[in-house]
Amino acid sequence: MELTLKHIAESIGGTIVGDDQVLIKGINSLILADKGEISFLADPRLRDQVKATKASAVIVKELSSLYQGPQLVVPDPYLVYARVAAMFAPPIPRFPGISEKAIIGEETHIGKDVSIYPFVYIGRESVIGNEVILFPGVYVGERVTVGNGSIIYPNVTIVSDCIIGKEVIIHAGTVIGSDGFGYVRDGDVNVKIPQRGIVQIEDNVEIGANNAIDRATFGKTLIRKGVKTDNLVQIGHNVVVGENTIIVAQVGIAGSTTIGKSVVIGGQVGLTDHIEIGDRVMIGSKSGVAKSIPAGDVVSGIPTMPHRLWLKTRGHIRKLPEYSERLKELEDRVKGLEEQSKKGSTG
């Protein structure tokens, strides 16, 4: 696919300054562009780059002196680039409807035009949307709804009863809906706790690889719409999870906790159960979060504090031998004045 400079304007918006007819079939960093490729300087730290950029055109929020191909000027060429790069994307690969070779189960329904690869097994009762692509190794249980437009990447696992929306991706390996932690101690054996709830996840939410999202012992665990999860992250039984909230990889989140809207969760942070977690919070990377934390804070550390403290902190930690002996050393010298002030008041 080419696409003129102009076109791609039209499409996203944005002002052109130079060769408006200049054919476009790429997007690329402005180090790997070559020519035919469209690249786009988002942080000014890579300014240079732009100088020696093989690209044929450059998104750019500053028209640049460096550059002396067209230039198309936007607000936000990070989020252009975006935009961009999705016109430019190679499309899914899809099989041509559904393969003898998948198990489709019983009063299952169906859409159209979807892709449902070789080794897809779908329980009875099952709803599949319109253009859902299942790839090889997807299970899918019984009376699971799968929305239209969502992809399912090899292998992932999806239990009985549990609701996938609209425009969903979820990526390989991934298991929705196996059963809460639960257990209650009789005498020294641990006795199950049946775990009778499903996941529902909503709309244009995105699942990384190898995720583990537990469903609820009652009601549901609730992924709502666009949250974006990366790779081996971990959501216990009946957490709530807001929209728009990102998680970071390695992320594990105790039951019953709800997580606010647009939340940022840094890598390898876990979360304590049943707190909640208001919208717009931070929480740094590898932080250990064991209260509930107000909406907008900004927070890190084991346990969370104000980053800005953290930032603080932190580099006292290394320090606390260093403040062992002075504080040692404080205590003698202390002991030597009161002594002398001893002599001196009875001398």
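Mind sharing the form predicted on its own? What's above is the form predicted in complex with another copy of the chain.
Only a single chain is listed, so you will not see partners or other molecules.
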């Protein structure tokens, strides 16, 4: 597929400086781009690469004198890159219709234009919406709903009664609706609490590979619209994740915690149970969150503290050996002064 630079600009906005009829067949980095490809300058530190690039056009925030070819000037080159990349992304492969090797339970409703690969299992009374793609090895339990346009990649498990919204993407190996981690101690014995709730994932959510999202004890574990999770994320029972929140890899969220809207949780963060994280909070990587965080705060550390304070603390930690030596010197000096004072008083 080839598009003119003019067509791209009309689709995403921006101003073209130079030949607007140049043909573009793909997008690439400044270093790797070749003739026929468009690139982008989102980081000012890469200005030197603009001069050397072989790209046929460059997306920029400000016109650059280092590049002599056509330039597409936009307010946010990185955002425009994402949208242009989507234009040239290859289509998702589809199996033509419903495979004879798929197993579909009784009283299940299958929508129009679905793509159901071999070795998919769909339990009874489930609802699969229009244009859904289910890749090989997908397990859909009984009474599950999968909304229109959702894509479920290989070996995903969606346990009974869970609800998946429209245009949801669930990557390979993820488990939706496994039992929440609920036990009561009876002496030395752990007594299991039945997990009778569900998981509901709203529209336009993307779940990374090998996530585990537990069903609720009662009610629902709820992932609201627009949430994006990275790979290897654990979300406990009865957790609520607010709209447009981003959760990076290896995060663990304990049960009954509520995450607000547009929160960003860095990699390897652990959150304890029954706390509330306010809207627009940012939590630095490897943090341990033991209490609720007000809206808008930026925190880091174990336990969490304001991010700037954590940076100062980390700076002091590196100097602890130096501080220890200085403290020992001061103690010795104080001890010497005390001994001199004693001698003077007795003389």
